[in-house]
Structures are given as structure tokens and as C-alpha cells.
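This document opens with one chain alone, in C-alpha cells, the form predicted alone.
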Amino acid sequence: MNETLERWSSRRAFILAVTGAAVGLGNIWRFPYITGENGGAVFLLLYVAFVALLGLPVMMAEILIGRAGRRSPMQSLGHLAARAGHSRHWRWLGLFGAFTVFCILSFYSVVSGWSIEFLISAINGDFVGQDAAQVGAGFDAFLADPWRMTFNHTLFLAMTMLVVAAGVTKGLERLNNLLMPLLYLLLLVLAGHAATTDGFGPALAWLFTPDLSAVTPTVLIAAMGHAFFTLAVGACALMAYGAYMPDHQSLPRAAVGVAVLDITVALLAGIAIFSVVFAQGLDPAEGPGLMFVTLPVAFADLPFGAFWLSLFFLLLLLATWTSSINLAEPMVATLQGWGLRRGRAAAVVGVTVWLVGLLSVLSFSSLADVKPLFGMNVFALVTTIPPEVFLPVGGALIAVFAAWVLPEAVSRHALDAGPVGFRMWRTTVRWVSIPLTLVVLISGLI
């Protein structure tokens, strides 16, 4: 495959695209509940530190490879390795990344379908007057209904693949240019509303007054893992986006901009959520159920609660939509590298992901007791092993390739950070980011 001729039309388009890739369930669902479970401000402080030391350098490495290769992830890795006098077997890392995002998108589409269901329920005012037990029972009934789950899974995946099939400028770029500003506007509106609640002050104090005595190995590992996952690195998805990066754009500035925007989304979501939680006297350490059980109850008792809750689930749906497009792009790019046209490649990916996703749908009903590996059903397997094991493996190998395999002249040119900036980046990746990624991998295996 020759170099791709597609490019993002502007520097802004590239930054919005990568931000759209990074912003998703990790920021709006996972960040609040994992912050709640790990002490609030001290977790936030460590998370930001590990974004700088782990997530950001590896993200730059991944984009750098795509920019240097200007091909699909698999083709870029094989081409660059051969040019450097190394084995072309490095290309299989691109296939491994495509398999990783295939597994992740198969459940991501199912979970994102939940936001469609909750958005409709919030608009209808179904949560008004319900307590946590009633909301939880309704959620359980929805999970146990394979037909409703399948419909939402199908709708969300169709939304995703239609955009990917349209191409870089007509599909991905247009959607990101529309949805990312809208997403930030919704976040600002929700955060502004949070400032009017009685829980705003306690939420700010809890999020921004760290107690360093609360630092434990568990909190450190959690912050490290979230910093890695939140920037969407490790699956060669950003490598595909890097292939479309404009020629005259500073990669470090763009990457730092994406990291700042990503952290900002998490902070605004945390402020909006915890202000409501504290205003209602609820526990911030509710765990994964914070989004789909605690928040509907908390919002329902506020003035115009149904409206604000509807806005929140609309925000969640938009964030997961842009993120799922990022998951699909490297798979489509890989099939394009094998000679398929984009539209046909998108159809193949969409149908196969949909079929595998049905196993996750049925994991809450007829396949709930089918546990093929490690005592986990299919949904538990795909939500655990790919994010916690496959992504760190991919991230570590990507970092090794960029910092040790690529010739210095190639990586320096693609990074475009100047001699001092390049040395700082390579030193950080070699001696800080790679060891930290291995810690994340080991913790996932344990």
C-alpha cells in the first residue's frame, strides 16, 4: 500500500479528531467513579502527573509512527521496520491493535447503547419520584431484555460505521467539528448548573484538596492505569489518525492540547456529577453504578431534574459516539491496506463487530452462566482482558518501536519538536513511560 493521500484539512481538525478519540466512557463514566473509589483529590493529582509521564509520551509515540509511515497501522509498522533494517514482523503489532479494538468496540457499542436507553427515559421523565432500588431494578430489567439491548447496540453501531464509511474529511472530520464543540458546551452548561447547587463547594473541596496520607499502592496503580487508558493509546488507533496528520503541524503541541482537553472533560464531568451527588447527600464512592443508578436518583430530585439528566445522557452519548469512531478506524484502515474499498471495509467491520457484540448482549440473559475462561462470561472477559492486558501490551510495544527501533532521524522528523524536545521525549519514553506501562500490564494480569 502506498502512502495515504487523505489528510485532516487543518490543525484544528486533527486536534478535535484525536480529542474525540480520547474522550468517551473513560472520562464521563469511569473517571468519576474511579475517583470516588480512590479518595478524590489525591487520585486526581496522581492522574494528572501520570498523564504527563505515561499517557502523553506514549500517545506521541503512537501518532509519530502513523505520521512517519503515512499508511494503515499494519503497513506503517512493516514499512518503517524494513527501512530501519529490522524485521517486517513488527507489522503484526498493527493486526494485534486491530484485534484489540475489535474486542473493545464489541462491548463498547453495547454499553453505549445503555446511554440511548437512559437518554430516552430521562426525556420521558421516567426517573422522577424513583428511589435507587427502583432505578436499579429498571436497569436490571433492561439488561435482561436481549431485544431492547440488541436494538440499541445495532442503532449505535450503525451510527458509528456510517460516519467511518464516509471517510476522513467527509465523515470523521465533519462529525468531530460539530460534536466536540457541542460536547464542551453541554459540559460547561452542566458545570454551570452544578455551581448553583449546595453540593458545589463540597465537590470542589473534595476534588481539589488532596490528602497525601491517602496515597496507597492501589491508588497509584489506579491513577496510572486511568492515565494510560484515558488517552486511547495502545491499540494503534491514534497511529491511523497520525497517518492523516497535516505535514506542517507540531506533534507535541497538538498532543499536549489533546491531553489538556481530555483532562478538562474529566474535571468538568467530575464537578457536574459530584456537585449533584453531594447536594443530595449521596456517597461519591458508589462505584460503576454511579452513572446509571445514583445519578438518575440525584438529578430527579432537583428542580428541572429531568432536563438536566437528559442533557447529561446526551453528553455521554455524544462522547461515546466520537470515541467509538476512533475504535473502528484502525480496523477499517487495516482492511483498506489489504485492498478493500472504505465502504466495503466499514461494512465488514460493522457486521462482524455486531455479531460478536451479541455475545455481550446475551451475557446478561441467556448466556449469563456461560463462563468460557477464568470463571467470567463473555461480557466480563471483553471488558477486562483487552483494556487491562492487550492495551498495555500494545502500548509498550508501540513505545519500544518508536523510541528504540525507529532511526533517530525518522522519529525526530516525525515528532518535529527540535533537538532538545526530541531528547526529552525519547528519554521519557525509554526510561519512564515504558517501565510504567509494564507496571500497568502486570497489575492487569494480577
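Residue numbers count along the first chain shown, from 1. Only the largest set of C-alpha atoms that superpose within 1.5 Å between the two forms is called the rigid core. Fair warning: this is a prediction, and the values are worked out from it, not measured in the lab. First, how it differs from the form predicted together with ligand TRP.
Relative to the superposed rigid core, the position of the CA of F274 differs between the two forms by 2 Å or more. Annotation: Cα of N124 displaced by less than 2 Å between the two forms, core superposition. With a cut-off of 2 Å and the rigid core superposed, H79 has a Cα displacement that falls short of the cut-off between the two forms.
Return one more block: the form predicted together with ligand TRP, after the form predicted alone shown previously.
Below: the lone chain, stripped of partners and molecules.
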């Protein structure tokens, strides 16, 4: 089967691919608004702790399984389990992952469509001279227009599925090489500029002085979910990439590099966005619109602001593109594993995700008050339940599989980190990551 033969061309290419999956809307859009809704510093502290204790070890577990199996996630899990004398039913974990990314991609594509809209507005210079209230009013008008939103959602999903259909290793490598350094640089400039504004001091105080008495199960669940989401862990999507990982590359070293970069991008975005929030007296808990109303203002008083804003939204779009390609991969790999040709599999996934995405589009107009579960409309549901419940559940199962089910020789070889590194990893996963995930999940359910 051709997908098992595909390989990233180098170690660097693999790291870039995983970084491309990790860095996206999660860092620049989701992180600031979830932090805003969950009390600022206390959320940030928990989130960083969860990345270190759960996100990273489970990320290694997930990639390792793909690397050991060298097949689509479902097939890798089934094959490795059977070879270790365990039940083939482990393969259903791959299907659960595909379902999770399906839900996530359905809103991810819609929100990426918002970025397309903002890119075009920025190029047109529409934001010049507008304050946050005016940008917000324009944004609300856009949200109320399902046709424009559907158009952008369609465009974005088509862009994603085209690359996926062509095979991810080739398409992605080139894109990633250029994109990541540029995005990083622009965020540095933006955060540097924020340091010269009145909002900077209050933003730092709000982000970095945690009040531990504010820890609640809701904040814990949100922080854990975001740790998984931002690292792209828990849905077998990195497992799919691990299958293309070259031999002779230390997995922990690659994973730590990705996580550090991922957190830094989120922090830079957070500093830039919250400086505007505090300078303009906005509400940090504004919700999913936070990034969109603050960034145009953040760039406004830079020289050539409209140009930088356009460049920023362009880079953001490219970053979300590489993430959504990763989101689509487990589904396409699964269908391919069932015998569909890659192009056809991409078409089936694209059309289905597009249809379900329409429910998110309409959540801002005609379906705003249709609340099928927990008093949330479809957009609120898909942006909350898959990241905060499905990813941790999937992540815990992936961790159990890698640390308890796989024979030591197999996981040790696939981790490629020497005997000491292997022991450290397995002990952490067995006695910290898995129990902690379960405790937080259960505390949240109660």
C-alpha cells in the first residue's frame, strides 16, 4: 500500500510537519479566548503544566505507535495489538480518533474561513482608522451572513482536501519550511510593539500572576483539553504522521522542540492580544471573537499597519491550513485503509465535513438558539466537547496502548531515546499522565 511507503524526506521535515500540525488556530485564536474565559494566569499555568505532564508524553506515545505500525492509525493499532497477543479491537481507537478530528475540522474550517474574510478586508484597508468597537460591529455583521461564511468555509476546505488528496508529505514540506519562521518573526514584532503600549503592563500582570484559589474543575478541564488540542494530540492524527517518520530520529527531542515552539507562539499571540484588550478596556472573556476584534487594532498604529495585518492573516491562514491537513489525515487514512483510493477518500471526507460545518455556520444566524445538548448550540458544542472530552479520552487510551499493551522492545525501538530516556518516558506515562488525565476527566464529570 502506497501510504506505508511515504516518508518525510528528513528529520527536519518531520519536525516541521508536526509543528505545522500543532501551530494553528489553537495558538492564536483558541488560546487567547479560552484563557480570557478562564481567568487568565491560573489557566495559563495549568495549561503549561498539562503540556509538560500529559501533552508531551502522550504525544510521544502517539507518534511512537504510528512509527511502530507504519500503517493508517486503525490498522497500526489492530496489527500491533494482535502481534502483542492483545485484542484487535484496539483498532476502534483509530476510528474514535477519526470521529474526533471530524468534529474538530467541521468548526476549524469555518473559523479559518473567518480569517479569509479578515485577510481580504485587511488587504482592502477596511480596518484603517477603526477602533475595537467598529471592528466588532463589522465582525458581527459578517457572522450574521451565512452565505459569505459558507463561501469561505467551502474555499478553505477545498484548499485542505486538495493537498490531502495529493499526499501530505510532498505538499506539506515546502509550505512548512517557509511559513513557520515567518509567522514566528511577525509575532515577535507584534509582541515587541505591544510592549510600547499602555495595555502591556496589565496584560502581563493578568497573564502571569496566577491566583491559585481560582482553580475549579471547569478551569482544569479547559486547560487539559487545550493542552491536547494545541499539540494535536489525542485523535491519532500525529499517529498518522508518525507512520511516515524516518528511522534514526529521537522522538522525545523532536517532541520537546515542537512543544516549546507551540507554547511560545501562543504566549506571543496572547501578549499581543491582551495588550489591546487592556488598552481599549475590552472584556477578556469576550469569547471566540476575541482575536478578530483585537488584532486589527493591534496593528493599527504600526507604520504600514494594513500591510502587516494582511501579512499576519495570510500567515495565520497558512498555519491553519497545515493544521487542517493534519486534521483530515486520520479520516482519509482510515478510508484508504478500507480500500478507497486516496483522491476519492479525500472527496468523501471533504463533502461530509463541509455539510456538518454548515451547522457551525448557521450557529451564528438561523440556528443560534437551537441547542441540542447541554444548553449549547452546535458551534459551542463542537468547539467544547471534542477538545475537552474526546481528546483526553483518546489520549489516555493511546497512552495505555503505548505504555502497557505494546511489548517493551517495540516501544523502546520506536521511541529511539536510549534506555534511560525510555524508562523516564514510560514511567511518566504510566504513573503520571494516565492517572492525571483520568482524575481531571472524572472531576469534570462530577
